[in-house]
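Here we start with a single chain on its own, the form predicted on its own, put down as structure tokens.
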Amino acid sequence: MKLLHALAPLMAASVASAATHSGHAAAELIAASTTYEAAKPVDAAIRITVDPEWHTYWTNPGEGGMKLGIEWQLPEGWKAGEVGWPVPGRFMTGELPGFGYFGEIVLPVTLTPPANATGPAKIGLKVDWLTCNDAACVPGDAALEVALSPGAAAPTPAAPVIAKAKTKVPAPVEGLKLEVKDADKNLVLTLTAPKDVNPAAFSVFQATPQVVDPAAKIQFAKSGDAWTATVAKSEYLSGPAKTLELVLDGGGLPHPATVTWQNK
């Protein structure tokens, strides 16, 4: 009995999914509460870790690599948004230039229960990805759940990690403003930012696949009162580009942060 009643707990609600494993990474489904309240949204997160000398894929893969495919399976009225993405790495797959991760990286996404909500409410994902080394890509899949109860917010051992999570989603900063022009073969990216940060020390990342060459590395340098860079096209880039998202990290920024340029 007294078994019974330490287990209920965790019978009541499962706020993690198991971690499956297939190719060369595992995937779980985390979630910051065992409860919801209607209309309010529950922080989770999608966890994948990545087997010792793999690699897998960030929103903009690269050349020859694979975003994660993600398929929400949720409630009747239950939404959940946009996965965030941390700053990826740079690396190469043979001769393929490509963005992504090693080891653990923690995807956050929020999760809101219609107004209406009542009663349990079982959360499922299913998951496909790319792992690769030098010597081959192997594709991996999982269909993760996690079951929410109703009540008032009740923390789980996955919040920090999440919350931790949240702050490695790039971000807008005020005063970061992208043009883009078209140079034959090259676009010039023209940067205007805030006196304190320093562009020429950002780690830079497409985070808009297919616009600028992933094995361009873009490098902003003192222009007046702007910085510019001078990128080579995207092979794949048909007619004059139209949009482009950058992820800048370093260089005194206060987190890692995004600058979108649309052509008007």
Given for the second form:
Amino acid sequence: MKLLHALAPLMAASVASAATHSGHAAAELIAASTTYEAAKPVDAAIRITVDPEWHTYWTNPGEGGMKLGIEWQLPEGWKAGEVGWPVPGRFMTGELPGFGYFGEIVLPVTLTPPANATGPAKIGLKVDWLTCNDAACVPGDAALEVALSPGAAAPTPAAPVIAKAKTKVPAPVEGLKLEVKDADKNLVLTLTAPKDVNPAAFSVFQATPQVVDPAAKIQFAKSGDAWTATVAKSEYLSGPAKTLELVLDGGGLPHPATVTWQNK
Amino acid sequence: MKTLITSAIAGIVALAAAHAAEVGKPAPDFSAKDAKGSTVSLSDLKGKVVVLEWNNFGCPFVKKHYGSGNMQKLQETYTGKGVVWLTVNSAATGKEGFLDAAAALSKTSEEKWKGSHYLIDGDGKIGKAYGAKTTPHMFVIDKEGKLVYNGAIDSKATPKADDIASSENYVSAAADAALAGKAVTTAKTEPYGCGVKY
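Counterpart to the form predicted on its own, namely the form predicted in complex with its partner chain:
Below: every chain and molecule of the assembly, starting with the one above.
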């Protein structure tokens, strides 16, 4: 056990910075390969491990929370894609409804070198977060780094972790369609879904902040050929809703899904 | 039966909402003791612009605005213009940031707090009447006693003091409008911070 502890930093040294603990979470930047080839995307991820009994927040944090702040420091010409967020959980922080995570979360991201990339590349990331429990909120931050050198793909122990995390990021599912109608203080959501899924069994999360009341649990019920749910508007929505993205999970879906409505 | 229960619940929700402080309506009246033992009643402050600031010195979002001196500067500026600045602590006994009168006196002095009164709302009555959700959560009341602002202190919902300079301060905009007898442009925003710890 002691040996493992001693070895772990050595094993991780070339692929990732050791996890930095701050506030009530630790953060680490991991990559699927120690090497890169010009113009070929490299899979990476931000791994956050929240201390037991504490939580951190999703992109829609709900009330009073704060989503992760992410600021890349990339070598010239490199690009970082959108960070993928796994399906969150719902919780109350005191009296405030929120969405977020307990324990370990892995947020996959793709790093793409430019076509003319040569030599070693240092990928820097500044990340900050808020960890809360019922008694207190404590912010944390970390400056992370991963070093990649030119060469053919050389998978790291983090590769399967990142590959698995990618399958957990909500993505569109063929046949899912959302319509939203204003109804005074409520919104009526109408979902069209493929025959082989059961929206009544979905866990549904309001991904767009300040549209649906974060305290509202969205539960679809069969209505003709479609599925409907009536939910309270966010008190901070001014005027009619313009857009709404939902994250759906379970109910026979092949993977967590996103479905987005835009007012035309 | 199910319909009856549903409508009964809806009724309760509507009732609760009707009682919460609403922008454009008279601000809920209250009376409370400040840290020095004086009684402050909102109804006695008619004719003055009043700012309410929900406070908990243990909260990192409050520390952002006190550690940087931003909150004290706002307090000094607006009390200098005749605004009554009421800082309210609604944390329940034993919760993070709870202060009794003596502790509030020493803490406000240590923080160089510059408000008019530091109100102890240990039973959370004022906080609940206004629907205060976070610390900080800010309200502005005009000279006629009407609530004209309910929301965040500024536009950047982070605990980082570095963000203050590039933020839009909603409270100073609302207080300036109220002092000038003008309509408040941004009257409601989502407050950010820690929970109130009722």
